[in-house]
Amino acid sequence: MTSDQERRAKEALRKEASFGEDIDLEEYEEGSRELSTLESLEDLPQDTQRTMLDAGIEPSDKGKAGNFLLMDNTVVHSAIMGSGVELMPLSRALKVHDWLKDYIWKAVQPDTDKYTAESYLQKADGYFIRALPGAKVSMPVQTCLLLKNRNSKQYVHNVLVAEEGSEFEVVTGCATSREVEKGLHLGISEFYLKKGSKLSFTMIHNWSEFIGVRPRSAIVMEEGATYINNYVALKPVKNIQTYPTAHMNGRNGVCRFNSVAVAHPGSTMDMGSRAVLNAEGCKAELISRTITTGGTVIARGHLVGNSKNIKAHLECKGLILSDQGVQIAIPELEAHVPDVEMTHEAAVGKIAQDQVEYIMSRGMTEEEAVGMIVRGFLDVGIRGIPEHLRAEIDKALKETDVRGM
């Protein structure tokens, strides 16, 4: 901690959130840092394993390059099964790699808001993942962030580095134990993609209707880097606010954000993504599909063109499936040079009755017809999802409550 960063973080901690619902940090207790560690995810209780499965995380070492589990504020498991990749708690990585101090808290600033400030001052731990230069890691690294105890604050700080020419995939599941009635997740993630690297990052949420979620993420990309982000939030949550930003600083970079979400009654989901295209030849695509079954969705998207010969597209579409539901779409295009190609498409509305009637004419009930339309609508937003995750996501889509709409 530098004295200047600490001073600025303390100042930010005293301020209310600049947008969205402000969460009183004092209402929550710090999650435990002293839980028991595990040799294997298979040693977890069966109910915890089921909770993880609902977040797309398999409690097994098979077919994985690495496994990591943060429970409350304790790293209870971290293991590498594959080659070409490093995986360890961030606290340990800072001792192993002296150069890491040049990366940590650089993509995300400690004084961004009260949530980043709290995480910084509490010295949040999390995972450090690094793909070695030129490594093509065939199996995914699997990580899980789990709130175990009620009324807990979980601080998370993750750093991911894709070295030059490397390729790897990370799957993160965020979940809440069944007994948790209230909780808060503060997650900081910093991504650094070197020249010619590729990272596919998938996050699946399995929170509960009592949980507040405040992730803060930023991606820094060099020449020819490719970043694919798949974000899936289909289960109830009290409120969530997420707005990852990709800084495309090298020529010919490619960035894609695919997001699908369902806002259940009582949920507020303020979510989106942002790409800043700073170098010639960069391409970005932000695709969002959201549904409200009674909650509020604010779908944001922001493209910033700062260099010539860039191409970018923003698309946010929302379905309203309840009289109590609210959909707000906020697409933004911002160009600072003339030679750019930037487009956007935004639409909100209800399911067309003629579509329902057409499917019903093929022998389906109204509920089955609506369910088919909803699943097809959401599936458009998760293009490029890794094949091994499709079964879990399809299962979650089928369990999404569309009755009576």
Given for the second form:
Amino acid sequence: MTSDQERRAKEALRKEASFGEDIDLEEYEEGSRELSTLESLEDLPQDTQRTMLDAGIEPSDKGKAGNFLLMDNTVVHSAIMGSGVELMPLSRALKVHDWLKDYIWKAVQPDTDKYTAESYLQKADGYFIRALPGAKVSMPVQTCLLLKNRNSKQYVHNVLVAEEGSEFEVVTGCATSREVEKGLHLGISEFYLKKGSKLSFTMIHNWSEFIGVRPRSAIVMEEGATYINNYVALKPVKNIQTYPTAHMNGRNGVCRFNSVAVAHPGSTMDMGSRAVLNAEGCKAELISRTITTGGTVIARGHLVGNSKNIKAHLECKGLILSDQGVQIAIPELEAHVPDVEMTHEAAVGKIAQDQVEYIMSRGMTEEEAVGMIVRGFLDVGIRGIPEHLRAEIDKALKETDVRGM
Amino acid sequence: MLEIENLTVEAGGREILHDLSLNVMSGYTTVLFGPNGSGKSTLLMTIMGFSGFKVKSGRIILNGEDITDLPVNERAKRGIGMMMQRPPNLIGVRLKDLVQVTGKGKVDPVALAEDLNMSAFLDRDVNVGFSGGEIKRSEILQLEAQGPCLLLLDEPESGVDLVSIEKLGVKVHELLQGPSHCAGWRQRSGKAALIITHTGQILDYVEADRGYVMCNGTVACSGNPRELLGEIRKMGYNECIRCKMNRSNLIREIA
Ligand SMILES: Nc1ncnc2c1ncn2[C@@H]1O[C@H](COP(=O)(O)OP(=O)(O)O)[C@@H](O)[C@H]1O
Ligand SMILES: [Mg+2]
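Okay, that's the form predicted alone, but what's the structure of the form predicted in complex with the partner chain?
Below, the chain from earlier opens the complete complex, with every other chain and molecule after it.
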């Protein structure tokens, strides 16, 4: 079976992805697998800590159920502080849990495209997180994926398993060291949510204008599972293409994707989210708020209704703050049975002048007024974000240059 | 304090105000009457400086300075504050934050809101889903934080129930009597206001000194506000229009 997967992966090594600019994988060197490990995140240099903080990761053990850091292709730190949850490198988890081989590469297929194929063939490592049956993990698990050296490609393969009735929260911060002028991040994430489990997953991207990013994520949900995905990308990036998909296979599942992103000049962001509602009573909500200050945003959303009595809503709203900016909203609704309630709402455009002037009439400058409206616009997209991340995100929002060009 | 000289204003490609002149004297409260669509809101929006209202000719003078071409925030800085009839929704902007920045950090939004029964609204998005009366209270709350010297109030009492009208009237009174924040303005005289009212209920709470009646985009009549209100109540606006026409005919005959 594995050999069949391997054969298919090999055949897919040149297979272009359905979306996003094609990246020549040969231009990059494999990121190091031999960096030295760390006792504690607090031992990291100040500027690295700063970079992580900007990606929502606190370089500290306090208040966390677990900490994990992948630098280039080396797991340099993996520590568990809380109970009810397992955290370890995927490579190790595969040795510890024999059953895990029945999970990996099931939600995401190795031959999806060249990025998944290469990650598969390179046996990418990453994190394995598992919430034990019935465990209510009170503190978040933080994981950080850091591109440390220039011209590297980072492969990551993460697997998250929420056992029956468990509840937990994961924050993943992705970041680049300042000196990295060129880099590539390929990230496979597979989520398995069992009956009645609940996972809140927040991903914060803090790449740079030189980094190409190709996450490949899929979520498989059983009956009564709840999945909340928050995605925040406020910093420049070269190009990113992502399209996580939730397969809602059990009855009464709930999933929500909230995405906020800013496309700076030179950035191309092709980001979607998809929910496939395969069972009765499932509910899905996909919300995106995107801004361009000169870059290109493609906001995709796709809802597939395959069972009766499902309810799903899709909302893409985009603000254009620059003459150079491009916003493309592509909402898709697909129903295969009649008894569904599926809606969408898409809008792109500039800030309404009457709103700007209303705030100006209270004494604010035009710039301040625009800033308030833009922050408010994005805020709607991250109202579901965990409280402990709010301060960092609010700060990042305030620092985000929204003047447009 | 405020002089409107021969103002002609266009909005949405139509001329709405025609050669309109009026004065608001420092320390005085002036009320504006006029039928629906006569251009009252347009006049206030133009004084505040909203860009949808284009001044074709004429001038707006504030304390001797021509502000006709100043942006909205510069007018606010000079002491003009407005209660809009239909302010826009600010999705994602919480009322608390707007009040906070409006008060430049010098006011306590929580205390102000409590006084206006608006505590529950501080965490809501500005105007989103607010009822008519709630919008008025929210506007008053913002004006309290702003502390303007010339208040432009567009129908402060419309959509407000009788109990709340009293509260609102008292607040408007306070706003007018409160200490002036604007340097160089006459402390003694307090503040000035230009208030649009249909019902005249607000006159029970603020002492109005002068009234104007607007018809078809210009001033038809002016005088004692209570007398004007009385006549409008008795005879309606048509009488004002007829009266004005008679007067201009008379003037023409004399000339
Ligand atoms: N932006 C606009 N575009 C077109 N017509 C407008 C616009 N604003 C106001 N008007 C018109 O101008 C007239 C005066 O409106 P308004 O000033 O709101 O009247 P009032 O406040 O006295 O009821 C109305 O006929 C109204 O429809
Ligand atoms: Mg009006």
